[in-house]
Each structure stands twice: as C-alpha cells, then as structure tokens.
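There is one chain below, alone, in structure tokens, taken in the form predicted on its own.
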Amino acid sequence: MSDTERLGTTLDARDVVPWPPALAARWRALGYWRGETFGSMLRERAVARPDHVAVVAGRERWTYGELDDRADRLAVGLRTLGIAAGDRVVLQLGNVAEFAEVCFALLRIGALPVFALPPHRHAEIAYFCAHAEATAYVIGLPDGRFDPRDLAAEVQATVPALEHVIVAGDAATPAAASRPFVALDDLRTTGEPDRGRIDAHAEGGGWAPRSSDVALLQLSGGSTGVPKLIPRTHDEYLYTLRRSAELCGLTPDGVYLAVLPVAHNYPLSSPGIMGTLYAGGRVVLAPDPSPATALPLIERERVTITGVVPPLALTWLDAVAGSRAGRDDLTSLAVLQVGGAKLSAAVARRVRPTLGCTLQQVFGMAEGLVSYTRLDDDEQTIVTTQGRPMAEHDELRVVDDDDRDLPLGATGHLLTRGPYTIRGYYRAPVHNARAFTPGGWYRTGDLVRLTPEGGIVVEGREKDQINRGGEKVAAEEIENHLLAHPAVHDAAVVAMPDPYLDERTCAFVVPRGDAAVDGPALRRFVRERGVAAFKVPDRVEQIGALPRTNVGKVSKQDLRAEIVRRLSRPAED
C-alpha cells in the first residue's frame, strides 16, 4: 500500500474511505499536505522556543519544552500499558492542561483520540467505545454531582472489550468497575524517554505515524442519532491548523483563550488550541465561558483572540456594555471569532464598538470545509456573511433537491469537496452512500446562498437537527428515548425559537390511550437514560396526533409553526 493510501496501522478501507492516490498526490504537489505529523510539529516548536509558554490552565503554566517532554513521557507509559498505533482511545476531558498532554502523547505513538464532549453520558460514551472498538477511555475528576469514574464503570459493564480506564487525577476505582482504573500520573515514565525511537517511523523500529495515517476521530453534529465518527489524517488536519492560523493573524506572540469545550472541532482547530500551538503561540484554557471568568483572563493573559458561539457573544457584549463596563482591560483582544451557529447582523454590529476588536465569523464543520471572514474585510461583509472558504481549491456547489446547480444568489443545499474535506465517515457505508456523491462531494446539510464575492450566507439546515446554542441535537435520537416511555404513543422533536440560544428543543408527545403527559417526568426519564444534559427536551407539549405530509411523514414544519403559535398566545389561554 502506498503512502497516499495509508490509513493507520489497524484500519483499512472498510473502516475509513481512503483518499484516491492521484488526488492525494495532487494535494501534496500543491503544498497543502507537507508530510507533517502532530508529533513532529510539537517537537519543532519545542526545539525552536523551549521556554515559550504553550499552555496555561489554572495554576498550570507549561512551556513548549515542558509540554513536549510530558507528551514523550506519557507516550512511553501508554505504550507500556499496551496502547499502540491504530488503537482508539475515547478522550473525555474538559479544558485542562492534561487535554493537550494526552492528545499529543496519543498522536505521537499513532493511537487515535476519539473526542467525546464533557456533557456526554452513558448513551454516547458506550456507543463511541463500542463502535470505535476503543482500547481505553480517559476521564477527569468529579464535576459537581457528576463523577466520571461512576460513568466509566457503567461503560465497562456495557463494553467488556474496553481494557483501560485512565483518570487524570485520583484513580479510585468504583466497586462496580470490572477492572482497576489507572492514574495518568502513574503512566509517565520517570526515565529519560528514547526520543529517537518515539520520532522514528514503524519501518525504522519507531512509534511515529506517517503523515497520511488517520490521526484522530472527531464527532459529527449528528442528525439521525448519536454522532458519526470523522476520521482526519495528519496531512489534512494540520493543513487546517496552518491555514487557520494565517487567516486569524496568529503569530508566536498570539494568545488564544479557549472558553468553549476544546474537544469541539471549532475551539480545537479553527484556529483553536491546536492552530495556536502550530503558530507557536500561547493557549489559555478557561474553566467556564462566563464573563466573570473569561474577561479577567483576557486582561491577565493579554489574550489576542478567542472564539465563542452566538449566545455567548451576546452575553459578553451585554456584560461589557452593562455593569462590567470598565472593570476589565480588554485592549489586547484583537479578534473575536463567532461560529457554531449563525450570528444575527444586529448582534454582529455591536462587536467592534463594544469590545473594540474585529469580529471574525466562522462557518464550518468537523468533516472539513471551514470558511472565515477575513480580518481586512469591510464591515458590511463581516456582519452579513459567514466568510469565504479558506483554501483556494475548496469547491462549493449550491443545488436544488434534485442536485441541479442553482444560479448565484439562490438558496439551496451546500455541497463541498477539497484538500481537507473527508471522503467518508468511519465505519458507516450506508450513511456514506447518502452523505457523499459518487464524485466525492460532501452533502453538508446546510442551506446557503453565495454572494458575488464568493462569500457564504447561511440560511438554515436541511437536516432534522436542532442547533441549541452551538450544541447539535439529533431529533431522532431523542424521539427514540421518548418512545421508550410506556405513556408515550408517538413523539416528534423540533426546534423552537429562543432569544438566547437561537433554538431550544420542544418535544410534541402523543399519549398512549388515556395516559396523561407529565412534562417534568418525561424530561427526567430522558435524562436518566444517560444522554447529555443539553439533549433533554427544553419543553414538552401534548398533542392529539402528529401532523402529516401528503406522503405520510411527520410534518416538522407544521410542528415548528405550532410551537411558535403556542409560545405567542396570551398567558391566560
């Protein structure tokens, strides 16, 4: 198998749709893919600027030299534990310094992180571990009343093949666990790591992956159930970091504040923490995104760029314009990125006068395509579009329901392909046949129109998915949980408008027989089935029968109109 066809030590074309060799050769010849790996990237930064601060998180303040060394020592420990190239490792850590350490250690030995989100619970984690055939699951410490160690014990019982649970902290093992947990601190070797072996490729007796190998598995937004897994190679993903850093003006003097959960693709790579490290800058990890936490961090660390979702942007703007005005020095902030959902033009126009920085709109997907407004765009372009694709060879099509190309300016379905957009999901041949055309175009599920200048204006989603403040909720997944309740005959979940999150979830429920719908009880039922908290319906409405289209499908359009009607009627009704 040629380098352009390599997928990873234990993966093949049944797992991952490979890049056609001729196309991979083209992207190399054009300079998109440069033969870099995550391990080599960090090593080069550490050699060039070993004493430059790389990661700040709470009391932790690691230089590039320290992060590089910690990644090496943990890589040795992971290999000793039995984790090898191609193994999948589900990673569920919040915004802590160990997130970067574990990522680079896994990437350095060719093991694949599977990026779970902090809110995910048993339904999602057990699926990720089973579907990816994960060797290990990495967790953090208790957060409030939630103890991830209890969740890990439950997942062990569901997925017996899961060999290791690694804890970034106290590895006290619950009685229900089938195997003892391992503390991350106990895995770091105390001896001097053999960096020659770590950096050498397998053919030379080393551990390092090839740049064409799959590096990691990201999560899709998911419109028909739990998220799909997205395989990204070192080649294509490192291009996104390099180009994102360029378009965001990042230099070694740049400071990126991560306020969103860094396992999301947006704060991970657009430019996110990885793009900042690629540029040799400093990453600051915020434990939460509130103005009370984030704004003082901007002042203290002299943050130059950060990324938020629209509801958070509005919260920050209100905080700065209101009671917090003048408390924090935000003059270092040059760029506020907003992505994850569409930002209204009215809110967009407030950014520059309120925060004194440039707004950069970001539109993209973990599957590939990323679009940015440019820092030197005029204000009208910045506030009214979601930017232009970042690569010269990104291709876009806007088509009708029959895949016929629409004229410029018409709204239609967005299709894309290019040097960093995947060719298929991980182990999903049936879904891939729907999501990709025979010519390699990815059906994004977005409804957009294009401006004469090449800008993208997002008009909505075609998929049955609710965008709850940047968190994607698959309606079908929650409907299946509701239908498991004995009092529920039928159910449909739709988006309802919300001034803060843009969309919240509303479940329309048809009761079984004479049963009554108890909204709080149904919400509690869904929560207890082990789903992430953001997926629990925000509102439950009883309905006699679900409206149907002419072909018998549930009319989600009618249900969305119905909840708007119910929300707008007088309280006495």
Given for the second form:
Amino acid sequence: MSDTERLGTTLDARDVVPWPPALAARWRALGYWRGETFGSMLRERAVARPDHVAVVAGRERWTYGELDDRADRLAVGLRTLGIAAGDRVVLQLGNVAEFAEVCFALLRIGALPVFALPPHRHAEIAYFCAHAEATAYVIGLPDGRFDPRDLAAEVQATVPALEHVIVAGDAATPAAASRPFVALDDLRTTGEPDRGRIDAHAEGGGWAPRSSDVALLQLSGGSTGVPKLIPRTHDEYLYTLRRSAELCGLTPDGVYLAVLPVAHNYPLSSPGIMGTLYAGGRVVLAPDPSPATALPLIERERVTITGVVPPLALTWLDAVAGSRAGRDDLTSLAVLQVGGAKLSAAVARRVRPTLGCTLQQVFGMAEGLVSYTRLDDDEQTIVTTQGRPMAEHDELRVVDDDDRDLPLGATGHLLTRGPYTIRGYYRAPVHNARAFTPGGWYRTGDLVRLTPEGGIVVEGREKDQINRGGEKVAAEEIENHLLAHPAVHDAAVVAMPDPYLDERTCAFVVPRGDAAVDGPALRRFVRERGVAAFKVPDRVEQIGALPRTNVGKVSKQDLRAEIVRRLSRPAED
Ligand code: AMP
Ligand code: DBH
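Moving from the form predicted on its own, what structure would you give for the form predicted in complex with adenosine monophosphate?
Every component of the complex follows; first up is the chain already shown.
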C-alpha cells in the first residue's frame, strides 16, 4: 500500500466536527493558534537545550536531546510497522518515561493516541479499540496482580481489527494471544532517523501532521452509556499548554511532579507534563501519589509545582501536618494545584500555612475550558473560587433549564465556547446534538455561578455522573452493567456523600421476583464484566421501585436524599 493510500485514513467530517473556517481564521489572527505541532515543539526545545533534563522516572533520566531522539527512532519503527497518519492507537501506560516517548513518536507521524487510563479493563479498552477502529494498543508492565498482556490478549480476541499490541517492557506473548506482541525495545530503529522526512508534511514527502489536524483523542468522564472520545487539534491543545505554563509560572527552571495518572487531561496538559515540556522544564513522574512517595521526590528533585485532586490534597496536608517538622524539605514547591473536583474552602485554607506554597485551583475539562486562580490573586479568591478561564476569548454563559441567560451571580448551567473548546465529540452525532447548542456552545453539565470579578464558583452538577474524588463515573454506564444481571429488574446509580472522596457511588437495585439483592455478588458481577475498579458501585441498596418524577424519569434527586437518610439511620442489625 502506498503512503498516500495510508494517509487516506486521516479523519474527516464524519468523524469530527470541524472548526468553522471563519472561527479558525479568527483564532489564528488573534494568536491563539500558531501553527505549532507537538513534533515541532519538542524539536525546538531539544535544539535549544539538548542537555537539559526533560523526563525523570524511576532510574530513567532523559534529556531533551534523548527524548527527541527516542521519539524519532520510535516514529520510524511505528511507520515500519505500518502505523501512519490518522491511525488511532490506544495508549494505556502509567507514569513511566515511555509515556512521553510513545506520545511524541505517535504525534510526530500524525497517528492519534487514545488516552486510556491505567485502571481501565476489558469493557473500556475493547470499546475504545472498536469505536476508534484502533490499529494498535500500547501497554506497560504488570502492576501487582494485573498483567496487561492478558488483557491485551482478550482485547485481541474481541477486536480482530486491532493489528498490533505493543509492550513497553517484556513482550513475551501470552499463550492466549492470537498474534505475537511487539516490544517497544525492538521497534526503535537503530539506524539514523531521517529528520527531514519526519519533520516534513506529506505533501513534501514527509510524515508530519499539520497543526490543524486532530492530534489526539482524550477521554470524557461521560454521563451516558458509553464513554465519549474528544478530538483535540495540535493548534488548540498547544495553546492550552502555552497558556497553562504561563499562568502556572513555569519556566525552563520549573520542575513539575506528575502524581496523577498522566493520561488524564489535567496532569497531561494543565500544565501537566506536556505544558512543562512546552516551557522547557523538567517533568518528574511519580509511580504513585502517596505522601511517602511524592514528598521525598519533591525534596530530591527540587519540584516547583505539582497537581492533585482534593482527596489527595487532604492526605498530603495531614501527612505534612502530622510529621515531625523538617522531615521532607518542601521549600522548592511554589505551587500546589488542586482540581478535578470541588475543593472545600476549609481544606483550601490549609495549603499555604501547611505547605508554604501557593494554592492554585483548577476547574477544567478534557473537552476544553480550563479555569485557574491566578498566582497573584488574593487569598480569599484563591480559597473560594475555581478561578477564571485561561483565555481572554473563552465565552461563558450561565443559563436556566430553558437556556435563558441568568443574571450575574445566579447559579445555573454553564455553557462555554472558545479557542480550545471542542465543537463535537468523535463519531457521536446523536450525542453532539444534545451536548452542544446550535451556536456551538458546549453544555458542561456543571452548575456554577460567576463572581463580579469573573471568577467561577462550582455549585454542583446536573449531568448524570458521580465525581469520585476527581474520577468520573457515568451513572448510565454502570446501570447498564447492573441491568445485565438476571436478578436485577431495575437499577439507578447515584452519588452518596463521603468524607474523603466527597462522593462515592451507590446503586439502587430493584430485584427481579422475590429474591433479596446480594450486594457483594452484584459488585463482583460488575467487576467481572471488565470495568475499571473505581466504577464498581461502592454500595448496593435494595429498593421496591425507583422513585419517578412527574414526567416519569427516575428521580435521582430522591434517590440521593434516600441514601443520605439510610446512611444516617442507625444500623438495624
Ligand atoms: P471531563 O469532562 O471528564 O474532563 O471532567 C470535567 C469535569 O470535572 C467538569 O465538567 C467538572 O464537573 C469536574 N471538575 C473539574 N475540575 C473541577 C473543580 N475544580 N471543581 C469542581 N468540579 C470540577
Ligand atoms: O477534571 C478534569 O477533567 C480536569 C481538571 C482540571 C481537566 O480536564 C483539566 C484540569 O484540564
């Protein structure tokens, strides 16, 4: 097959909702989109400071020059394997150095990483591979009892179109696999990569994508039965990196510690590892987010900024407050970002006195809009708001149930559009008609109010989702799994309050016939259907019938009140 035929696989208007040309021209004219690609960005940084350390993970310590060279060698290997522009590649790697290498290699040849999360299992991965028609799936090393190679073999069996499984680590193929796996170590070319070809666009005989091409597919936390994929272009995503780095005070001397799984949009791009590399700084990848791991890394690497979710912020604050003074030297830390879920003002207030750094609240979404408190905001603003949008041309509307604009200060549904917020999900026309207004506003599903200074205060959520300490669970997705059980007549999943995660998942189940609901068995059933552990209902409650609203919809509001009532009742047994 010739190169041009392969390149025919790039996305078209059936896959993604393109930017209206007039708006694209506007974002270019205003300087938001600058024609940069991930590939050109890394190349420039590597030329400017080849010996500056870019990525630190475990024993690995790669300079910009090394990261750049690895990305080139792997890009050649991926092309040789038959992966080309427009191909989708599901990436499921934890916080390892190879994450950056694989990303840049794929991005350089215009192949699209699809960012799966480490806890995802067969149900999610097989769906991503099938829905995105992925040609390859990249996995890492075993983690505890979980061996990703077994999962990959199962996925191969259910998604025959998946051509390659690529292993960052020992590629010994399990007996169950239908085709041999490929080791990342065997893919990197040992010859000299042809940089001219890598950097040139297809029309010039090269491999590089255009800045207006979709670069990657991010994941939405979702509120429907199946997860949604989010197409992001080089132009718009690189804007978010540039602006995030600026608002977080990142310079080439900055050191970002990644403690959350880096495939998440937040540690990937706000500013995360990619924003740090954009700024020419150093990324340190933590294998886990515990204080015992993260705090010594802050001291050792002189970390200047890190990003956590609210429950982790609380854990770190308690660990530091409870430890003898001076155990870990955190004086290098200038900024602690907290985002992904609502941070209470009480916890927010503890950050500066306990850690000696500035808190930065981040309210963001993989669909686009990211809002930050500014480093020089007064303490009250930092503690009580979720910041201001990062772009001057981000538009916000707060509306009532009928899409009518509310007066400033009233709480309502947040709609947004702007230079980096998507106009539609990947291959989801029916859902797009609901999630976007005809004018291109994205319905965030969040309930917010705006302050006179333009700050956003998140007051709640209307979308049918549980935010489990930053990890999003779509209620309908789990309801569908529960309904697949023969003893379940009806099911509804809602959030229940939790002192640590703020919310956990509670499944109300109406049994079929007279049998009582067996909670542990149902939880096991959901887990064995191959969903990520964080989505398995934390609690299962039996109910005679699901409460309904006037129009016959399940009343989740009544169910949330019901679980609060049941939890406050003394145990009966
Ligand atoms: P997703 O669309 O899956 O990327 O998840 C984004 C959602 O996470 C937002 O729409 C909010 O519901 C939630 N979120 C993110 N950051 C915050 C925050 N700082 N406070 C409250 N909710 C947040
Ligand atoms: O929760 C999120 O999805 C999120 C939070 C903070 C995000 O996508 C981001 C910043 O970019």
